[in-house]
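Presented below, as structure tokens, is a lone chain in the form predicted alone.
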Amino acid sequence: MNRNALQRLAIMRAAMGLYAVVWTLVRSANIIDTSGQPARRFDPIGPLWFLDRPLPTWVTVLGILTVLVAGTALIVGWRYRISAPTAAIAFLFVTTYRNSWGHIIHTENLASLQLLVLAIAPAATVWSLDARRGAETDTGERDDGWWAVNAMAVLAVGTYFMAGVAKLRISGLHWVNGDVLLHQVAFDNARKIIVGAPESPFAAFFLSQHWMMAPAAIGAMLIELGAPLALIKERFAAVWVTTAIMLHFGILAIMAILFPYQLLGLAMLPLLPIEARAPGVLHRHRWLGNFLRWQRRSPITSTT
């Protein structure tokens, strides 16, 4: 059995799980404070559309603790069949509930979706505590995991493609001349100044250089609408991932909007052969030696 997909899934399990745990830990105080706002500000969205009133604060705290505990188990691949779905659902709940209190922050949507796919994938077949203790790996024996890798790759490029389509539907070809982008950058930074939020220190310079608007707008559109090309070949994927990360650096620089999941490249991991570099990294870092032992004890024979 080709083991590449299982190794890629194991790396994504650790990286994406770590992101969910760290993000939840860092944002926990804000999430709890937000849930204590007046009930009139509560407007449930997405999976929580059916709620007609805010939940007790202890439910929010329980959701956060669930992400932290189950997410940690997900990272190391312990009791994965239980911990992974629990962590993914809890993370979806926490992020959705936070967004149900006014301003909708969509930066974590892709992370939530990819975690849901990862939760039902054979991502603990190798390099996990389950593999080390010889746990049942029914899925691993007949599932090479490529369906999960491909599904998460489609989710990644799909979000960018839909963003490009949305620009065309809302602005049409007017987006290409840069005027829409100019007003969007100006409005966003002006709003932040008024409400006391951090604004971009580079926005004023960017807005003064009108000649930059059209190329920036066209570049963003090409990156978003061209995202599906990353599914064709790994060479295309590497180029697209690089340009997409550069796009997020640009958004951060001129609008002070941070997409940490995308900026760190975590969203794009399914598109890249990250497992090819894993053995060298593991050999160079002794503190990762347990991963090598788990790999050797895995019931699946490597063909790489």
Second form
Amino acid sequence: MNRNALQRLAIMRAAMGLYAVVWTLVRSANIIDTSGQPARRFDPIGPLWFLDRPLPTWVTVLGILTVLVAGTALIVGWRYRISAPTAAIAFLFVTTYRNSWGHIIHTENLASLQLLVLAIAPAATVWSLDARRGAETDTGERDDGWWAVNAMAVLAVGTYFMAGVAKLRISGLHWVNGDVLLHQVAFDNARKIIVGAPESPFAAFFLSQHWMMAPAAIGAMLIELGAPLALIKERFAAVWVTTAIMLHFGILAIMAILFPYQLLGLAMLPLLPIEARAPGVLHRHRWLGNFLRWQRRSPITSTT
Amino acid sequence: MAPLIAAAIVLSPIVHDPRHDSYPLSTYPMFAPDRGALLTIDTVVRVDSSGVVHRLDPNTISGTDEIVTASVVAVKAIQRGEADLLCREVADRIGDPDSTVEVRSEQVNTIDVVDHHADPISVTIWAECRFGE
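Please show me the structure of the same protein in the form predicted together with the partner chain, now that we have looked at it in the form predicted alone.
Next comes the full complex, this chain leading.
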């Protein structure tokens, strides 16, 4: 089966860019509401650590609009050298600022990091408007793009590995006996009830099935600490991606916590030969094939 | 080289205390600690004129629809001695002069709460206020 990093990057460009745009659009009201909280709650983190007071609301709105406009250009690969870094930095700003109000939400960390790599990758060399107009889009004809695919794959598995390490460092091997998971699921759902939000409809049933706790905890730990194995072989990657997505379905079912980027499999795209499926998809969706055939050149130099 | 740099970056929080969290680089500590079943959970409630306690939604508590943010807003207001400020903020959002708003800590058995919405074992009230006061 042929492997082509430039095509894989192009697919990731469209998918991850679409995610950033849709997420920002859907969460825009929440982001603006969050940034409108009283200044005493402002607690800047990460790349915004240096701020000593909240920014005016118009800056947040400008950040959102920048993600929407630059992100749309990123999706179709238009003026990629400018649009991609602009979208990635704007997305990082919007998500960091949203998290700078006393509570860190962990659903967009990986999307932010992978977008930063995608922004400097040769991801608009094929299947893009830049390629169509013959623009000098990327870092040179010899850049096969695998460095970017592999870097984004490492970010994905590294994130899960870190989550497993945190469990071991904070709770030790005690984490896998099932009690910690039981208490975590109970706490998270009870907190939802107490702050007037809907809990998971499956939580009470899950908590009553004590025998499931230890196997579920061991499974979660194996998926997290075993994530680096996905870098070794495509077959391992396919198995790991499947189990990781199942883990997120489980988290959604019993804790009503949605990790959309991971659940949709977007975080794991660098690990999979998604470009091998492209001919079949283009055959089924002719409009997409016609769009992509607009391009004038296809400098695909790397097939293995 | 790029994958090695990516690995160094994503694993770099390992040098911190595992409870030290940031963004976009994180230790991902959220599901790691053993919280136990008996816990104190901070929140804000409305008490109507007949003394019935009504749960408020996250938006009314914190001004955003984020569930955990609402909980953290109550936690931090109590920790920082700002329960009165939060109480007035929530009372203004509700706008009902006949109800009392309470910022409070509820000691609960979390499993019982999820199982049958059990009442709190004990309640500590940090601030009490009415709209317009």
